[in-house]
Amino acid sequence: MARNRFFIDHISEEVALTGDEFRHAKNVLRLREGSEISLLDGSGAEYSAVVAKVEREKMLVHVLEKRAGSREPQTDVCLLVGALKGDKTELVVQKAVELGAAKIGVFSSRYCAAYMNANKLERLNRVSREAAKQCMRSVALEVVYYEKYEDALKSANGYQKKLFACEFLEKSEGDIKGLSGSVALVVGSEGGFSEEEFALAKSYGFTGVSLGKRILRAETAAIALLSVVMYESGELG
């Protein structure tokens, strides 16, 4: 499949690239008639296509073939992370997509110092799409925001394994080796969690895990824990 990849909502035999995707194709990649590209509709399928015509506001594309994407994870891993200051949440989203997370949620909690709005959430979803293109995934994950911490915990209902990264645990309460089945992870914001928030997570079936004797930055903790889980699930082997 071509490395130039574009997300489009509805794919038929003839489609048009418009908006940001069109501007990127024309002005950055400088694609011309005859250029080979790949189209993605978020279903997990990939479509090989060729540019048929470049117009002022759109690029007409002819679809040649549909095939199943081969780079989506087999394990359903959900990462729930506290909102982080600056562009740190964007970093976590980018790396989570690359590592193979199936779902990403961002939440506010008691000691969270960052805030979220519609523009920031839109930016996170743009980061998700660009990361999916870069790592050759077929699906751009939707980043969901939970204003209430408890709603984030509830979103993990049905997951077979639930892990809660807790900075004040001296040792992990459960083993994360040889994971199988779906996994949900919770990692806090820069301010960490309160004892009450940990207790609430345990009431929803989460098991506390320690990430070692050193206190990690929140973004490091999220990426490190997800990496370990993806490895133990066989996704990085």
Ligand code: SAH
Contents of the next structure:
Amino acid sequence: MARNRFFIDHISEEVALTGDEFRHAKNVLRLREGSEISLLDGSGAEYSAVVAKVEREKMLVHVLEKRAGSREPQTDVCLLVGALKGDKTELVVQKAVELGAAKIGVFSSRYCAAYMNANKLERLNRVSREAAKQCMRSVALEVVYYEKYEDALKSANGYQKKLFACEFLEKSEGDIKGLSGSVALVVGSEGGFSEEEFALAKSYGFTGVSLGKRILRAETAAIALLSVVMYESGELG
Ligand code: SAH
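Starting from the form predicted on its own above, please write out the structure of the form predicted together with S-adenosyl-L-homocysteine.
Every chain and every other molecule in the complex is listed next, the one we just looked at coming first.
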């Protein structure tokens, strides 16, 4: 599969790259007639394609062959993380896509200092798409925002294992070894969680886990917990 990858909403035999994708293809990647590329429609399929014509505002592409993407994990892992300040949420989204999360939710909670708006959410989704292309995934993860913390917890209904990174636990309440199937993870924002929020998560079936004796930054905690879970699910190595 060609390394230059583009997400396209609807794939047919002839498609056009337009807008940002077109400018990137033309000016940065310097693709020309005959260049081989891969197209992704976000469904998990990959299409090999060749540039047929470069016009002023678009690039016409001829689709050659469809294949199933082969880089998606077997384990369905959902990461729910509190909204972080600055560009920290973007960092977490980028790393979560690389590590193989299947879903990413961002939520607001009691001690959360960051806010979210439509622009920021769009930016997170752009980061998600770019990360997917870069690490050769064929699925674009939609980042969902939950204004209510409880809605984020509810979004994990049906997951087989639910883990809550709790900074005030001395010891994990259950173990996180040998995971499979589906796993949902909750990590707090810079402000951390209240006892009530932890209790609520437990009422939704989450198990508290400790990530050691040090208090990690939220982004470190999210990336560390996701890495451990992917490892224990047999998705790394
Ligand atoms: N403001 C809080 C720390 C929040 S850390 C305080 O001062 O105590 C941000 C988030 O990272 C936490 O809500 C938790 O989900 C996770 N986290 C950080 N360190 C952790 C640890 N040692 N064990 C489990 N989770 C941790």
